[in-house]
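What follows is one chain in structure tokens, specifically the form predicted on its own.
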Amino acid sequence: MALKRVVITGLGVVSPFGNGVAALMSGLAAGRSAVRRMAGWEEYVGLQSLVGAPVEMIDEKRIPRQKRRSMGRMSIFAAQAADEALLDAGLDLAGEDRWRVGCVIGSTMGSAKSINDAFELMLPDKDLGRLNSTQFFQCMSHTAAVNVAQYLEINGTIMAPAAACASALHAIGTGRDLIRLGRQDVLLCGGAEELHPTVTGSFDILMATSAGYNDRPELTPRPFDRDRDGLVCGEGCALVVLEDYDRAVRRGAKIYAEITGFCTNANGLHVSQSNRESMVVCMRQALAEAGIAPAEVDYINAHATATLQGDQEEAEAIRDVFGAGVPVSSLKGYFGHTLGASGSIELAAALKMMENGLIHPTLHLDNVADDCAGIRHVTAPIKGELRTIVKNGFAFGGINATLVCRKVAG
């Protein structure tokens, strides 16, 4: 059986810059930071990082209350992103076979706020009667995928990869396989995440967060920079519409790009530290599946979270595979690390860069760190045609993911 070609025909985003792809790209073009000092976080004893990149919730009541009751923040983000992605793709689900339409939406966990609220209600008296009937549906790990499926009333494959910061790329890679094999016609794929002090605290315990810029939040995080001191957590969701190439052409759809290569692997060495060798293998295998040489790549959207060890390992891995010829930037300086949503939010931005022929630089990269040198860092906008892009995503557990997207000729 010949495998189908898989293309991206729609984008939907909710980010710290606001609802919509346009808001995301406007924030990037303006060189703005969406990071702020978070009110009330000082109340958490021992929390060192007091900054984050939150989303302002808007228009959530457009979602019918009956369906919104089972949604935490991240599921609301996902429903809103799904609406935009379908509209962008020109798809009306009323005309689709809903058994052939599904969604694959990853996240680090369920709604962090809902989980926290559930425990605060139940403890210390251990009174389960205080929990409401829909709270579990906000807390479960596949909450975003399930709620989007219920919201859209679709009946196809519903999956929820949970691979921390690689979740969104896992979702897109999984969705690609489902369509390549002919098991689904249309899929909404990506990741969703929400910001909460307990989420930042989990990184804080590992000394991985930015704690030196609490009074200057607009200057952190600093991917690849000499003065980087850790990541800043953010929130949001991005979903891409996947369908097979022939179907997209038949209906006259706009095609952002074809997914030509994907690889995911694990370093098998350390649960929290990145590893250059396994990243190299991941990128090389994704390129091999795409059938292209490193020199054919026009842009690499790095994972680079501004942690000391993570940025160094990724920079070394990129240097080993691509040398110093391919432009590289990280977008986390603008809106923090959106964790399980980062792969899809940043991919959406990279696809718009491809469409616009413009690479946005790494924000706050004032002095390239010695341990991140040897690659072509983008420190100012670069104009030019982008035919092939690479998106990296690396996660706790030693999980690596690389996606290759190529502009479709004609």
Second form
Amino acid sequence: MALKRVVITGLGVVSPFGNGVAALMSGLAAGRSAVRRMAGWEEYVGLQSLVGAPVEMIDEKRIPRQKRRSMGRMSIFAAQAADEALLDAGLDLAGEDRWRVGCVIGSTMGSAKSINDAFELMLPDKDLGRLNSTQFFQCMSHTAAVNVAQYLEINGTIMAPAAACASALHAIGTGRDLIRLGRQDVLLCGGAEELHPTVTGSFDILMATSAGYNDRPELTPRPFDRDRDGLVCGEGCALVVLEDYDRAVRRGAKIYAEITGFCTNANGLHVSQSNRESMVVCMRQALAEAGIAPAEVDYINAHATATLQGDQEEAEAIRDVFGAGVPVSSLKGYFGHTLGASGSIELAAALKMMENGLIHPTLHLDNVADDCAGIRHVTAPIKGELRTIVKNGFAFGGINATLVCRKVAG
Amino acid sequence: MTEQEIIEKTNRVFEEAFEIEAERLVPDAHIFSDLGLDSLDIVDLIVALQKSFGVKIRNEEAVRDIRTLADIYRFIATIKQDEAAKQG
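In place of the form predicted on its own, output the structure of the form predicted in complex with its partner chain.
To see the whole picture, the full complex is given below, headed by that same chain.
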């Protein structure tokens, strides 16, 4: 059986820049920072990093109450992103075989706020009677995927890869396989995540957060920069619509790109630290699957979160594979690290960069750090045709993921 | 607690927890067919009434017979009277 070609025909985003792809791209174009000092975080004893990139939730009551009651913040973001992605793809689900339409949406975990609310309600008196009926549905690990499926009333494959900050790329890679194998016709794929002091705290106790810019939040995080001091958590969701190429052409759909390569692997060495050697293998295998040489890549959208160790490992890995010829930028300086959603939010931005022929630079990269040198850092916008892009995503657990997308000719 | 206080508190639960407009909250409104609640909502209704009235009703057999808003008003009034009688 010949594998189908898989293309991306729609994008939907909820990011710290607001609802919609247009809000994301205008934030990037303006070189704005969505990072701010978080009110009330001082109450968490020991929390060093008091900055974050929150989403201002809007229009959630447009989602019918009985669909919304099982949604935490991240699922609301996902439902809104799904609406935009389907509209962008020109798809009306009423005309589709609903058993062949599904969604694959990953995250580190369920709604951080809902999980915390549940324990805060229950634990003081160990009273289960205070929990409402849908609290668990907001907390469970596949909450975003389930809620999108319920919201859209679709009946196909529903999956939720949990791979922390690589979750969105895992979702897209998995969705691509489901389409390639002919198991599904249409899939909404991506990641969703929430900002919460306990989420930032999980990085903070490892000293991986940015703690030196609490009074200057608009200057952090600083990927690849000499003065970087750690990551800043954000939140949001982005979903891409995946279809097979022939079907997309048949219905005259706009095609952002074809997914030509994907790889995910693990370093097997350390639960929190990233590792150059395994990143190199990941990128090389993704390129090999795409059947291209490194020099054929026009842009690399890095994972680079602005941690001291992670940025160095990624820069070295990119240098090993690509040398200094391919433009590289990270978008974390604009809206922080959206964790499980980062792979798809940043991929959506990169696909729009491909559409617009314009690479946005790494924000706050004022002085390239010595340990991140040797690659072609983008420090000012670059105009030019982008035919092939690479998206990296790395995660706790030593997980690496790389996706290769190529513009479809014609 | 007066009957009017019970009605107001109960109706507030329906407005806040179930986002139902005040004008639809008439005593003979059927909570399933008229107000659109389902089995999950009943769990939340019990949690909200318990919190609102400071009572424990999850295991009360009479909960199962509730069909209309008026049934809820009567049910809460009975619980409150029993409570008062025990205290008295």
